[in-house]
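The chain below stands alone, shown as structure tokens; this is the form predicted on its own.
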Amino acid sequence: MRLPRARGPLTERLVACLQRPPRSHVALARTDGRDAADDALALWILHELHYRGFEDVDDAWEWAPSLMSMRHHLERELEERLRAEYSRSEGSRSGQAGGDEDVVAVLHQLIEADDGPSLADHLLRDGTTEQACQLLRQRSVYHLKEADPTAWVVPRVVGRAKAALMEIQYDEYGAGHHDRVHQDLFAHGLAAAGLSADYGHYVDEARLPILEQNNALSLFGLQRRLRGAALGHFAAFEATSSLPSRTLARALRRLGLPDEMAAYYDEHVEADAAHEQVALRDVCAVLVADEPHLREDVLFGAWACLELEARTARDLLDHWAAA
């Protein structure tokens, strides 16, 4: 993957910087008149230095102090905004009202109260092949590195929670079979559908909510202090993906996309139904029992998963309605 196209002055300076030899001190001052998409892409680029990097960027940039400063500011702004929105949400009030209630029960309340629109339902009822392909291109920004953001959390938890988390991660990475790695199954489906399976290929198309979804995942995974949020997000994702995966598989087949693409979602129908209980009870509940101060972060992470997915769905549905 090469560096994406800039979306504003911040990413213009960042891209220009990264194409030079690494230096310890680089001026990357913020400017007035900032744009949310410009900020989001800049943070995505900075996070990607910790994943697979860029063909046109020296790997020595990964831990450059000047980049760490920029990443810190962008991450802090994203986290503060999400926490402020969470504190005003019904989800926050549900968590506070739960008090000492079982954290699994409160997570179920958050999930059941989620009323975000369903992209899978739309595609099954009224969607077009082009809309399905656009969704796949948008989703590729995450699914081609599926489970990798959560892998950052593994060394940050211990005992039963670590073992349960690794049980799920083992499945995500193919349970020992290289041809069953979920991110590679998605790539295989993309190729069969005539789309690019190259990692990061469609980031120039990525809409703002997609970038923010990915940035939140990386933020939670890369920060040890946010391990509770990372695992709350993880549990909410596992608990809400089985039924939409079934619907999306049906929609893709209805729209004539190849079976290899639908098969990726077939894989998640049973897998995520099983993962749901492990993620809720053996990961999150155990984590909170071991570290009670992380309870609110677990709920915050679950809320962020549901809220950011709802924003992505509303954004794409509005985009398609306006087309």
Given for the second form:
Amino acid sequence: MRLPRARGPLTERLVACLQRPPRSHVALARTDGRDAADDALALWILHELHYRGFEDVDDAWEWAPSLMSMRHHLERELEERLRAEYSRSEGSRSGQAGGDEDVVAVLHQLIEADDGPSLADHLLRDGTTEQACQLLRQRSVYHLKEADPTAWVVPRVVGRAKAALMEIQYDEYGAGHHDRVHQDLFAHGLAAAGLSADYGHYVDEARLPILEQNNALSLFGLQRRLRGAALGHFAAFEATSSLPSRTLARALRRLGLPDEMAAYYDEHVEADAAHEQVALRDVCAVLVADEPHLREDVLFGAWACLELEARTARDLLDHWAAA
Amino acid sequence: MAVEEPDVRPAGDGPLRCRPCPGGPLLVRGAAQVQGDDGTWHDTTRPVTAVCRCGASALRPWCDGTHKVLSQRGVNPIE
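Having displayed the form predicted on its own, please output the structure of the form predicted in complex with its partner chain.
The next block holds the full complex; its first chain is the one shown before.
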């Protein structure tokens, strides 16, 4: 992947800077006001240096001290904004009300109370092939690195939670079969559908809520202190996957997309029915038993997963309705 | 609708661990075979597998999350 196109003054400076050899001092300070898409893309680029990097960027930039303060600043803004929204949400009130309640029960309540619109339901009922392809291009920003942000949490938890987390990660990475790696199943589906399967290919068209979903995942994964949020997010993601995946597989077949693409979602119906139970009961409940102070962060992470998906769905449905 | 009690057996010499989830599937760990409605045995290929107990999964013997739809309608047979 090459560096994406800039979306504003911040990413213009960042992209220009990263095309040169690493330097100890760079002038990246934001002086020209805030632009949400510019900020989100800048943070996405900074995070990507820790995944697979860019063909046109020196790998030594990854830990360049001159980039750390910008990353820190953008991450802190995103986290503070999400935490403020969470504290005003219904989910936060129900989480606090259930102070001593089993964290699995509170997570179930959060998930059941989620009333965000469903992209899968729309595509099954009224969607077009072009809308389905646009959704796949948007999803490709994460799905081609599916499970990678969660992998960063593994060294930060211990014992039963670590074993259960690895059980799921092992399945995500094909359970020893290179042709079953979930991110590659998605790539095969894209290629069969005539779309690009190249990692990061569609970032230039990634909509703001998609960039923020990706940034929140990377933020939670990269910071050890946010391991509770990372695993709460992970559990909510797995627990809201089986039924929509079944609907989406039907929708893709109805719209004439190739079986390889629908098969990616078939796989997630079955896999995530098990992952959901393990993530809730053996990862999150055990983590909170081991480290009770992380309970609120687990709920915050779960809320963030549900809320950011609801924003993505509303954004795309509004976009399609306006077209 | 009655609760299904899945028939599970080890596929090899490895340990087999089964645990029911409240309101949901039976979680099966270890190499295992699970019996389908027609009596045939299906191999699990995952480190941990969810086996249907509500009887309504479209993927039986595997769970597909349908017990949650039954719970929303107040007709989930599993406690």
